[in-house]
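Coming up is one lone chain in structure tokens, specifically the form predicted alone.
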Amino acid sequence: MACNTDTTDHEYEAQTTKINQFLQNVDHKIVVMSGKGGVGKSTVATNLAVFLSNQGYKVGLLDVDVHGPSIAGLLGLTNLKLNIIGDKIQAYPYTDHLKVVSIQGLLDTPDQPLIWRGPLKIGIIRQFLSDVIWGPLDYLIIDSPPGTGDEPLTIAQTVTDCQAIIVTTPQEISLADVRKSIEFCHKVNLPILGLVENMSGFVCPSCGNMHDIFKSGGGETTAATSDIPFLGRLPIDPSVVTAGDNGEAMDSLTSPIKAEMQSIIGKIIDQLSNKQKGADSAMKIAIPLAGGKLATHFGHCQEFAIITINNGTVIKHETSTPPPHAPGVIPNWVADLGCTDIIVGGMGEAAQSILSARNVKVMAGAPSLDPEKLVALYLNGELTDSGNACEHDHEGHECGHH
């Protein structure tokens, strides 16, 4: 198993480019997290992927819990090795619509422990994003280990536009750790798609009645208090345990939990669809300025005009001073402002790559006009993207015409 952390800056940048190229072909990235272990996080992640794929979506399921990988066992893949073709890892085709990658598939034996510290774990996660043959995906579901350590932090910092689903159980000891996960997401700017309360009641196999062993409703209360969406409850069901041990997902069951999981899937799809509709009707356009007009030197402009559009109408026009010039800083700053588009004269390839990876549309080759005229031309489709890039942009500098 190859995991090389001793890379040069050039190799790291090349790998980052490959990661961004892959992520551009993924519509939705979701990391499944929990504050503590034993709450059924991997079971939820696995079934999210399976149920989404059953609806015809192209789904990738990535297990980044390198110390305790569970995905392979839950899907009956424990003894299957991942194929390596040249320098690429072949994701396992679980079905026509679901591909799976887990560190389990690279171990010599199923019980081999990985006694790794941070750099090795970060390295293998980046390899799974850069060196795996995934193909285009509608959803990438990432199963992260519990807590707020290296793995979820690496995902938050590496997987652009990723959103989190947090899994908890109803009892207070789990909810206390979940609140730490919620705060973690806020600190690393990882949007929270919602919270799932697992093990919420027990379905008696004899009578079919529900019994609240661990209480119920704590997850929904925590979600409401934290102002995050509550996606639903999943009860304890012995048939789920049996199915997991047999390498089968919930879709094979006749249990009521199957309908509960489908309800959660429906809420996720609706929420993402509504966000996309909102994005389609609103725009936030960045324009680098010098002397009140478009600056041809993107990386060293005096200020940016930030113009917000809603349904084709300018509703806000403000200016903002960019941070000091350094490789990669200004493109990320523009994306952090929530900009959806940027109009520039010229821009280097590295800066364009960063903005593209963060879903900011670049319109290059614009004339040096005031921002109001540029926005009007842009909205009317009268600007043509020249694809202009600075020839000497080798190190991620944000260049313009010289």
Ligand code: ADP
Given for the second form:
Amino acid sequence: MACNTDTTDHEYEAQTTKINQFLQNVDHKIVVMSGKGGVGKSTVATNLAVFLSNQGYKVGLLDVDVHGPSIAGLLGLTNLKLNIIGDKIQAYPYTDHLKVVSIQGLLDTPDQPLIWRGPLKIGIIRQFLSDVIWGPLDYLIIDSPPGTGDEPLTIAQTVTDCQAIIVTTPQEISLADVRKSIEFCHKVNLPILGLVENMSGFVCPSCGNMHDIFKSGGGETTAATSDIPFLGRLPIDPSVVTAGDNGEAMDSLTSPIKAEMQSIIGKIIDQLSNKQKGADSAMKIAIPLAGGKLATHFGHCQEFAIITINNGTVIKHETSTPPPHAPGVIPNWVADLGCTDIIVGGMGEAAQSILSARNVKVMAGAPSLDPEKLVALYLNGELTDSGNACEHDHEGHECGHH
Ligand code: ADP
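Return the form predicted in complex with adenosine-5'-diphosphate of this protein as a structure block, the form predicted alone having already been given.
What follows is the whole complex; the chain from before opens it.
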């Protein structure tokens, strides 16, 4: 199968459509990243995929480390050959629940070095998302090469609702690089699910005591200072190397690292379900404006701020011009916009009852402040609803129309 990098705009758009069609049917997309190589990123990605699939999830594991693909080796698939059916690549069925795709499966020999420039790499990653027969997936786990180059950038730009797990070792040199990865995620709007500190302490097989070879806790501190979730620590465990070299995952081990990995996965699943709940309870708040601040005259304001909140943070701030005033028009317009809440100074009973019939929550009696300030007060429970703040309106008009 030829690598398709010389695409026209039309072909590029058609491919984007195919990618989005595939991604729409995958519940969770996770890219595993690291600042440096050799910190155990592929080990974490592979074990994440294996453990999730053992829990009954349908998982796709995609290795986009074009220069140093290691997923196949970690799964014992050193001679992986991906089947091509027509113009599609068949994902390799490692088990009923785990499918694997790696550039290694398209090479003539596993040790063949690849000298690829950016556009070629971007092309093959996009093809892995558009032209692979994956089957239905609950999770797509993507192993990205270390650093902040073309591969993670392509993933961030192409897999729009992807989330990142960052793997680091505890020593400062690794942490310095991890801070760059965190910065990168913020810049490209890639939400971070959390940080894993790998090779954190060593359990001595002879004495059974824990020794902090590379120190430990640096990852947790970095997570705390960067305000990202800390998912857990994995100790250095010589049996991981042997298992990895034999193509076996950690679930085949009797070592305590298995329980640590399980706990990390439990936290990831919790994070995802909390985010899902947050997304389900996303709010869209309307605020009537005059001169950039809350307008006391709801029915006659020039424009509305429409602020979307997800997980307690503002993700979108738009302004919208309402239709000309007539009784009932503006409350219905606010509801039609999909607003869940409205913050106003005063509002008549008629408008309030239309809004409540349309499940839009009204917060009346708010002060004339900047809309984001009002939203922050509202989310913190610091605004008190004064009920029907507009006492003159008993005739079916919004406040301000007397
Ligand atoms: P990366 O993807 O960051 O380059 P790998 O996952 O390929 O790193 O791991 C590099 C090497 O370190 C592998 O040989 C792997 O088996 C080993 N390794 C990873 N995590 C651990 C651990 N917790 N204990 C011992 N060895 C580990």
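Just so we're on the same page, rigid core means the largest C-alpha set that superposes within 1.5 Å between forms. Since this is a predicted model, take the numbers as computed values, not measurements. Residue numbers count along the first chain shown, from 1.
Trainee: After the core is matched up, is the C-alpha of residue 189 off by 2 Å or more between these two forms?
Mentor: No, the C-alpha moves less than 2 Å.
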